[in-house]
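In the form predicted on its own, a lone chain appears below as structure tokens.
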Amino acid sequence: MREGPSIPSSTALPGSKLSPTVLLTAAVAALGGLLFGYDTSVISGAMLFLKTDFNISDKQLEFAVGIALAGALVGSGLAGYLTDRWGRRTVLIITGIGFGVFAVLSGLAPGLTTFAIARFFVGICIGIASLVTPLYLAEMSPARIRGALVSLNQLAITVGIMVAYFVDYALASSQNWRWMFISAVFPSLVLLIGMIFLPESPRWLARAGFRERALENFHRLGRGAEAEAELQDVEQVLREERGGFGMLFQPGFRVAVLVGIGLAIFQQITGINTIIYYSPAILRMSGYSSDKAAILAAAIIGVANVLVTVVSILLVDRLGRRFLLLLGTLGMAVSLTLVGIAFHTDSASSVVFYEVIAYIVSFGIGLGPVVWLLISEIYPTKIRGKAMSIATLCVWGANWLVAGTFLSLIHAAGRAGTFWIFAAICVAAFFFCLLFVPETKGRSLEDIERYWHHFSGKTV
């Protein structure tokens, strides 16, 4: 890719000022974020239990386990829809009321299919948050510090993560996987009442055919006086945005579509979901003598990639969206074989450990965090909503096959066969992002769309 011109400091407009409603919003709007990644990694020391309580098979686990992410998939499919059609702000409102109600229903769960049910729920929340979430932020935020808000979310998933943990860790002497699923119900409380009190998006009120309103909501977000002409910015884009799906695939546009589905999928397939869901029972696999040491050992790795993650944030704008994808699928790939040796050589469960902590690591600087943040970049502005929506889809396509077949995977290739194959799809995915994945870091929106129209130009 050519090198193009750096957003100017311009961009952000001059008489605006840091609202403190800009500020409660991006905190209150994560906590979307931090579900996400709650609920969907608790279950990881809830399992132990569950397994022995509702006395199910490994295939009824992984069903289990998987389901919450079929849920997700429902509802990132939903979530376009129902923000252009109820708002940004009304369906957090109704995400946070069904998180909160569906975690105290798995809690409850009498038998394996009240919790299914009670998840499946959880996992439509689940899935309408990862849409919703940045896209409020995005939407809510003065330009100068989008990127540092919408990254907040990131970054509140991987704190989800961490806290289930070691709230897991917590409740494992007692083993009551109960309150794992219940605890949840807090966060969730404090989205509802927070997002009461916030703003709708005054772009959506634009949309909607509400100036006066979205003019209203720009001034309260501190805009000054620059709120009515970014506000006619607004309508000069929605004027501009015309067409449906079929868009995704003329020349100009499906390349970057295709990019990003393939950046999403490798996202989820080379073993995250392994070690989110399953680093537990994998530390138990490898040596662990409790449940509650090796709960523990799962929470450090949260706390790892939490830090990681904050590292991330801070030099993908310095060493570049692609050179951190690079160096961090090239460490999950080399991390993932010596997890694979230590399985096939009975290593000591230390070993495993710090493998993990590694594959962690190169995760939480890479796939993880640039994924998101090149989805919202590389797709030209026509087409950003629904091929945002199609990359979501897949997400969760692939989280849910992965997370859904694991524990088959290890019975039909061994414990080592299956880290290596993780390890193989890391090495495609390393070569994937070598051959087809542009560096936006410094470039326009502009400039990064002329270079797709560009691409398609020499491969149509």
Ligand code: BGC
Second form
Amino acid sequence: MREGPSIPSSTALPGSKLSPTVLLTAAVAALGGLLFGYDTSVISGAMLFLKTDFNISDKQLEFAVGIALAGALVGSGLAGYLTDRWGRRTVLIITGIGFGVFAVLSGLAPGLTTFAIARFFVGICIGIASLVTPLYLAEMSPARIRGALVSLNQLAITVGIMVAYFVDYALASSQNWRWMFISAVFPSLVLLIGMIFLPESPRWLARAGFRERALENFHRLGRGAEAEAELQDVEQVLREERGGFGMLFQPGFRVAVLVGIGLAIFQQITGINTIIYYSPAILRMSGYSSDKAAILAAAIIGVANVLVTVVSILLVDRLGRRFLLLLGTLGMAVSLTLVGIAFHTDSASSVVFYEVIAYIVSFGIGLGPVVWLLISEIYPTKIRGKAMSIATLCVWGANWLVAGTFLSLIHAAGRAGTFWIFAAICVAAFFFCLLFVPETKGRSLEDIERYWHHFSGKTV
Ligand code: BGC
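Please give the corresponding structure for the form predicted together with beta-D-glucopyranose (BGC), as opposed to the form predicted on its own shown earlier.
Starting with the chain above, the whole complex follows.
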């Protein structure tokens, strides 16, 4: 039986400590996740006012919501290339500038066209941040705590969503949708200034041939005497990683790539962002009497999303990924079926509110954090980077499709019918996870790699 790639020897490094620089780096870099969450969901409260201010139809409103997601699709496609060429830190600095500049421009937009252009560029920044933030976090952290620090990104996403809801709520009475967008300039500035002072990823420096600077940055990150051993380990992993896109389709890896794509698509087509982006609109449909009350209810949904993400992070290494995914998709299917029934029978708006909370809790325990975690750990080392970028593209492609067609789907299938369609997709997601997603809890990376080789009839 041969040794696995280099990750296991890196995890075995004795005494890798959590240094203050690593903590600071994680906190600043997680602002990339926070801006991802903030900028994708701030539109939910703003759209109620955009529609009247710009005097636009439902189709145009759908376009205004979806355009940032189109940008994110482009951004996540570009991110892998840009960050391999310029480095993680440089790309995050440029992204911080982009987030700030285009937040201001979308807030100042005089009409739908300029608004859409600015939001498209915000979207590009979101797409780049969605790939580079977890990548940078993973590369900066000692192997021992890499999982926890990568999950911090999902926590930051949910905090960003929650803050957006509260900003929307605070500005709702003055109908000041412009400041809802402009407010993103503050975290963008912190990201920009913070990243200027933080070190470049030593892993990227090693890959780009700057060995000495890589070693120096490992020292800055508090690795002390272990810096040289960790760098050698990184160099060994880099040797394993060489190979083109063709490798993704080799028999042993193909199934892993397909499982990642499936997880990424199911995370989105089970309807999460119909709730995240449209919850004030959905609650208004269910009978909430004012925009402000609907936005406050959405803010409470945002709080539930953050709290349940913390719970999931605490449970994922005890109960396992599969258990949380199965429990979550089942809960999502049941709660969406109930939302459909509530619309069908014209139940009270409070009933819809509690059912939506049950849906968010089910997503936040499973598909939300666990999908991002799995796509960072299920791939064999040799194809991890490329396979992750394909999965990220699938997340944004599916997100765009769902958010961009939601209002049309409601017109075509009715309110109840729309939520029943999403409930049926949750059932499909449940069976996908049951049949195809392996449990990775407590398994070494070579165990996982060996598992995929069984699909090609090879043993390692
Ligand atoms: C998803 C986002 C979603 C968020 C909600 C993330 O894992 O990728 O699309 O808006 O969770 O918490």
